[in-house]
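The chain below stands alone, shown as structure tokens; this is the form predicted alone.
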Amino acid sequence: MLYLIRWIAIHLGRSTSRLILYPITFYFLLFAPSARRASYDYLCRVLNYPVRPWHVARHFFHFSATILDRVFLLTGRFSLLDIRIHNLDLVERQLAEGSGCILLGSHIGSFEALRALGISKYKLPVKVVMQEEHNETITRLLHSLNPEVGKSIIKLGKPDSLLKVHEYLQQGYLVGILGDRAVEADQTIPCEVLGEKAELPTGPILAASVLSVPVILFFGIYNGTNRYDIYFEAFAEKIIIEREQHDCDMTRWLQKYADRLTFHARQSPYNWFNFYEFWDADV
């Protein structure tokens, strides 16, 4: 199926492919249960209205729009898109001192706006760190598309992850982390997003400490039809976490973190796509 509508997307343009979403998340809405729970928990907290069910159907349809661009994307059909980029001074002053930073997103929005944008036109020096097991046939069925995008991908959770981390920056490149959600073993600490206590993972924040670089957020938000909007935000100049206020600086630093996560999720309530259960009742 995934192949299928790629062949459609390359073949019939994206106006014939976008059809095709219609039926996947009415699919999505009847036979995936638990993100259509986690969906309904998120909007109930977001939104401030009563939670219908065509309203997870609007937040399925907007992630499947965003992986479906990803096709056009990383085939460099820019064309297609309209993709407005918000301070991106922030980050050529950053490339014009030679050194590299960490580029700390979300699944609030579409990570490959920035990712594909950025390597194929702007040729920016882009390295992701990521787990690339979590979606793995997506994931090798895009890659496939554009392999320089692919090889841009630093594995999450191998004994070098944070070795070549601390060379790419080194060299000046920008790399890229999702910090807001927690893979197998990772400590995490209790953050109020959205009103309500969420575990964080600290890995992203003690690097960027551990790494002594600056940290940019970014946020590439669709807007609906072919509209993308890609944010980048200063957050911090150097991370500083003292060994005798290790827990207190880290949840500082963190809920400045969820606190942007909480903004942007209530400016564009239906771009956050984590799908599984972000709020533990026990925290």
Contents of the next structure:
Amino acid sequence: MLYLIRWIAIHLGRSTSRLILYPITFYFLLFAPSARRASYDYLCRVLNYPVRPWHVARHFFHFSATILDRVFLLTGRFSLLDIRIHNLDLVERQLAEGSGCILLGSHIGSFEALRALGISKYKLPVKVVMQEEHNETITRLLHSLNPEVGKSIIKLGKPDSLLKVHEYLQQGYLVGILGDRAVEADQTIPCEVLGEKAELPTGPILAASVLSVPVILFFGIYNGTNRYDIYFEAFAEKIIIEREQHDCDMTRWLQKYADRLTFHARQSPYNWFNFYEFWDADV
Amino acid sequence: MNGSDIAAQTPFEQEVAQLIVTSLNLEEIEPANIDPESPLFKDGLGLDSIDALELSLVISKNYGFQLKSDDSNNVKIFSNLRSLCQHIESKRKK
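Structure of the form predicted together with the partner chain, given the form predicted alone:
Entire complex below, previous chain first.
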């Protein structure tokens, strides 16, 4: 199925291949009940009008569109897309200094818009930290389109994973981390996202404090048809987590991040790509 | 942790055990009770990748060399206190 989609995308062009987004959306609606529930639950939180099935469909459509666009991004067909970058000077200043920084992202929008564009077009030194088992098949398939971008992954889960991050930062790399999704073993702290408690992983903030590098936020927002807006936002020159008040410092930084998640979710509601029970159930 | 049935620490292992406990702020762990042959990560002492990073920064400060991520022996080096100490002793510059 995935191979077929990739073939269609490469051989039939973007507008034709976008036709397959309709059956894919329909498929999700019918056969992915947990994602459908998660979408509905999220939309009820973010929209200020009653959620209808077509809103959930639109949500899936946006998600599928960004996945399909990864094919075009990874094969370097940037001219098909209208990608606008905001506050690039934040990153350029960092690169000019030659010191690395952490790009803290999320599952809002498309990180590929930033990664593929950054690496292939602007030749930026970018690495992305990722869970090893995360979407293995689709990741392998997409990376086969562009081995150079595929090589940008730093796999988590080994004792020396962060040593690698440290070394790349020393070489002036921009290291991307998605900070909104906790996996089982992760330590989390409850933060307010869209006004209600959700568990956010402490790992990325803690790592940034130990690595003592600046943190810049990024959001690769998909704005329909072929338009992407990549936003960079200053977050921290240096994150300091004092041992004695670990929880207090951590909560403050994570909530600051959570506030930006809330802002962008409200701004671009259909870009939220956490299709699981994100919020604490017992609240 | 039962102190009686663990392998004995060498003086250098005692030093590094102390360093691990202080630098990672493992308040509830007595350095002398770290079994040099039991795992440091996950099931054993329960350290994670961030602890490994902090530890490697402290090691580079105290012993003058940097642990490298492309060292294929890393899994072994980080496997327990004994192998970590052996690695430090073979690489230390101070």
